[in-house]
Each structure stands twice: as structure tokens, then as C-alpha cells.
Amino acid sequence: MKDLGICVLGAGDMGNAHLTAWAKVPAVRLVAVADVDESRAQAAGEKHSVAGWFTDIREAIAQDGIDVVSVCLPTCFHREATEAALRAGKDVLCEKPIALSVADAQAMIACRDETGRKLGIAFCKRHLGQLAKLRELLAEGALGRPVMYRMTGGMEIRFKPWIMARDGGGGPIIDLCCHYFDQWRWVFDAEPVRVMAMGMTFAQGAAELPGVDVQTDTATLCVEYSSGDVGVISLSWGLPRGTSAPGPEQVLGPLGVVAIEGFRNLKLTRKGGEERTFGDFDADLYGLQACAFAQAVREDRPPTTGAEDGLSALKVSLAVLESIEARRAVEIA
């Protein structure tokens, strides 16, 4: 088994995710971790026992013994931190979403390519038995097609002032939506043709925002596929301190409803009140999608989530947000 040395650029919440992910793929060294942040960088580093700790990404790309970097930066600055680790030569897994624009997207793309290096975007979900699972109730018919797939929610302001903002993290369609319209796409075996949305912004001015140009952060909005199925959701990020509108998960189609509890069951109602429960799949995200990295770079094949996924959930995210905007429905290229 190939001996892999791993750098996390980013040593937040999502880097310190990486880091412990990593340390449980069998035959992995965790080289170093960087963040502008020397304290944070410093303290990520001594937790999970890495090499070396930097504050500057293009020194830890550098050491020696680097085969893979974990991008988990704020989004806009994906594209630099990709194109410097693919140029090094290093293969790279990169935190949804891919990036805030469609050029940069494809500008990473056309990195790839050019350096022959692989690409992977961390759709974490994409690795659950769960889904897996559901994708095949839908293939083979078990609730009827077309189906509906609604998802509910509604969180605090975010605490990280850049992922609100409409250049650093791009909000929620953006940062958290792009989860769902690429396992739509996926369970679904289908592409997104439209999208029709309504939205507000509700955290613009707050306290916990000083200057930031806060993305859309509350909508409701309805992606069509070109199977017929269709994918709601509707939530907020901008809700005041102490509140928060939690909500239910569910596929519905003329023969049954699946409810999605958590990451680990589903369970599924068809006529008469029949139940059947599928569960106790495995809820590691971050720990399932490095050892399938991993995987993928040893064997010489592709990631199970490339760039493409990425820049197919951008588009959606993007097509959100001019639906929104624009107060119509509007198709995706």
C-alpha cells in the first residue's frame, strides 16, 4: 500500500475535520497544516500530531514527503490554493463548494488538466451508505417517479462572519445548498434543468456582521431535473441568537414517502401505513471520504466527487441566486 503524506491548508473547524479524517486512513503521514492564523495553525498542528505547522500555504505545499493536499480554506480562496498544490504536483481534495464563480471553477478544471494531477471536491454526503441506499429505493421504483426531495431548516447567523459574506463564503445556496444539488443530481440520475426561487436576506447590518455585504441568507427554492424529480428546499442562516427552525427530510412520490433521519437511517412508508426501516449505515463523513481519496489516488482512478460535480452544483447555486434576483424562473446551461 502506498505510503501517503498529507497537507491541510486551513486549520478551522473544516481543517481540524481533515486532519482527524486523515489520521485514520491506514498507511498516512500528516506532513503539515497551514493558516494564517499562527496561533491556530500552531494548535491544529500539536492536536493531531503533524510534522510541521505554516502560515504560508505555498511553504507547506513545499515540504518534502507531500502526496495529497486537503484544501479547507474560506471558498474564495480555493482557486489559488488548488492551482498551487497542482502545480507542485501534489493531488488535491478540496472543501465544497468548488468555488464562488464559473471561471474560477473551470480555470481549476483546466489546472487538472494541464498538470495531470487529480482533483476531488469534498461532497462529504456522497460517501453515506445512506444515500447510496436511496438512490437505489429511487432506481428501482419503491415511492414512483417523479419524486419530490424537500429539505427544511433554519440556523443562527453563522459565527464565521466570511461564509455569509458574498465574497468570502457566498451564504448558504452557495456554501451549504451545493451539498443537496449534488446528491440530487446523483440519487436522482438526472440533470437540473431550472430552478425557480424566492429570497431575503435577513442578517445584513447585524452586530455579528461588522461590513460584511452579507449573500442571501433565507429562501425557498425548487430545482427541476431533467427526470421529471424535483428538489426543495427552504431555510435560513439568518435567525437571531438563541432561535433556530429545525426541520424534516423527506422524499415523497406517488407510492411512499422516505424520511431521512440523520445520516444513519431511512425509513420508508407505503400504502396502509406499511414501514420498512433501512439503517445503521456508517455516519463517518470526513472519515469515509479520505479513505476513498486515498483510495482513489492509490489506484490511479477518479475521485468519487471531481471537479465536475463541484462546477454542476455551482451552476445551480448560481442559477438560485439570478432566480431570486431576477423574480423568474431561470434555466440552467
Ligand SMILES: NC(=O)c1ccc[n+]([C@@H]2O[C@H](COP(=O)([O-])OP(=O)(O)OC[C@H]3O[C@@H](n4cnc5c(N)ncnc54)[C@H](O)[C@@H]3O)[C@@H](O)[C@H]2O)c1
Contents of the next structure:
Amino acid sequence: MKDLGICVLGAGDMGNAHLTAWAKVPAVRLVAVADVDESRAQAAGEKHSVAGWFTDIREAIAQDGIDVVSVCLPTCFHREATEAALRAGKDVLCEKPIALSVADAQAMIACRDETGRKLGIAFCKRHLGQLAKLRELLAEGALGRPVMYRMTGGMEIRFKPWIMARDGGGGPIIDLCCHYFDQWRWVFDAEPVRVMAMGMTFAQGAAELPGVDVQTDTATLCVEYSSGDVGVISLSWGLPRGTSAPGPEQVLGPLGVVAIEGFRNLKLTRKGGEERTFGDFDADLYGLQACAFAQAVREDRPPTTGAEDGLSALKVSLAVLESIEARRAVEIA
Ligand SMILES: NC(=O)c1ccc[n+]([C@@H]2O[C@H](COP(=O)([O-])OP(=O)(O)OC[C@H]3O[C@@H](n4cnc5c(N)ncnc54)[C@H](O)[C@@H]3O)[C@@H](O)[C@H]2O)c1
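Having seen the form predicted on its own, please provide the structure of the form predicted together with the ligand.
Complete assembly follows, chain above in first position.
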């Protein structure tokens, strides 16, 4: 088995999650971690026994023996970091969302093609056995078709200002909803064709976001797929401190309902109240993701989710924002 040297860029929540995940993969060496915040780089280096820690991403990438780079930086830096790693001859696993603009995502794809390296986008939920089972249930007609997959949720203003910012993380429609825009395409086995959305920004001017140009943080959106299936999200990341509005996640069809419970269980209910539970799926989505990317590199196969999947999800997010602004349905090119 080919030994893989790993470099992780960003030592925040996801950088640490990737380091933990990579440490579980057989025949992997943690070579470098970088963060502009020196104390974070050092803490992550020590916690995960990484050979070297750095404050400059290029210095980290240039260390000897690195094969794979995990990009775990705020989204606005994904293109710069990914291109630097690809051009240094590394395979890259970049956190979702791929980027904030189609132009950046396309430039990342062009750089991948030019360098001939791999570029995976970390849509970690694609590794959930729970969603694979849901996909199987829909394909075999357990709910009938078309279906409506709905998710609702509400959280207080996120504690990381960059994630709420138009030019940092792009707010929940780009940052969070991209998971759903990717998984819907997969579980429906269909392409997005049209979106309709309404939205607002609760957190603009909030005391905890000084000087931040807040992207739309509250929305209800519908995405129609080529299969006729519809995905619906109604959520907020702009609620005041101390409040939250968690909601259910379900798939509704003419023959029944599937309730999606956490990452581990599914409950199918059909006519007459007949119930079946599918459960105890492996929920270690970052560990599963690291193993799958290592396998793709070792066997020279495409990653589970690549840059085109990232671009597809981003186009839906941008269509949602356009629909909110224009107050009309938007077709997806
Ligand atoms: N897959 C998932 O489930 C999931 C969950 C959360 C976040 N994410 C994504 O992961 C990425 C990182 O999010 P996070 O939650 O870890 O953020 P974070 O704020 O916790 O960490 C980001 C780190 O990057 C560092 N940083 C910022 N600019 C830098 C630069 N120019 N050079 C070096 N370091 C720099 C910061 O100091 C910080 O430590 C985002 O794209 C986010 O959307 C994915």
C-alpha cells in the first residue's frame, strides 16, 4: 500500500477534524499543518503529533514527502490554496463549498486539468450509509415518485463572522445548503433545473458582526429536479443569542414518508402506519471521507465527489440568491 504524506491547511474546526480523520487511515503520515494564527497551528501540530506546523500555507505545502493536501480554510481562500497545492503536484481534498463564485470554481477545475492531479470536494455526507439507503429506497419506489425532501432549521448568528459574510463564507445558502444541493442530486439521481426562493437578512448590523456585509441568512427555498422531485429548505442562521429552531428532516412521497434521524437512522412509514427502521449506520463521515480519498489516490480513481459536483452545488446556491434578489424563479444553466 502506498504510504501517503498529508498536509492540512487551516487549523480551525475542520482542520482538526481532517487531522483526526487522516490519523485513522492506514499508512498515512501527518507531515504538516498550517494556520495564519500561530497558536492554532502549534496547538493542532502538538495535539495530532504532526511533524511540522507553519503559519504560511506555501511553506507547509513545500515540505518533503507530502502527497495530499486538505484545504480547510475559509471558503474565500479555497481557490488560492487549492491552486497552490495542485501546482506543487499534490492531490487536494478541498472543503465544501468549492468557492464563492463560478469563475473561481472553473479556475480550480482548469488548474486540476492542467496539473493532472486529483481535486476532491469534501461533501462528507456522501459517505453516509444512511443516505445511500435513502437513495436505494427512492430508486426501488418505496415512497413512489416524485418526492419532496424537506429540511427546516434555525440557529443563532454563527460565531465565525467570516462565514456570515458575503465575501467570506457566503452565509448559509452557500455554506450549509451546498450539502443538500449535492446530496439531493445524488439521492434523486437527477439534475437541478429551477429554483424559487424568498429570503431576508436578520443579522445585518448585529453587535457580534461589526463591519460585516452579511449575506442573506434566512430563507425558504425550493429546488426542482429533472426527475420532478423537489427539495425544500427553510432555515435561518440569524436568530438572536439563546434561541434556536431545530426542525425535522423528511422525505414525503405518494406512498409514504422517510424521517431522517441524525446521521444514523432512517424511519420509513407507509400506508396504514406500517413502520420500518433502518439504523446504526456509521456516522464517522470525516473518517469515511478520508479513507475514500486515500483509496482514490492509491488506486488512481476519481474522488467520490469532485470539482464538478462542487460547481453544480454552487450554481444552485447562486441561483437561490438570484431568485431572492429578483423575486422570481431562476432556471439553472
Ligand atoms: N464538511 C463539513 O461538514 C464542514 C463543516 C464546517 C465547515 N466546513 C468548511 O470548512 C472550511 C473551514 O471551516 P472551519 O469551520 O474549519 O473554519 P474555522 O474558522 O474554524 O477555521 C479556519 C482556520 O483558517 C485559518 N485561516 C484563515 N485564513 C488563513 C490563511 N490565509 N492562511 C492560513 N490559515 C488561515 C483561521 O485562522 C482558522 O483557524 C470552510 O470552507 C467551511 O465551509 C465544512
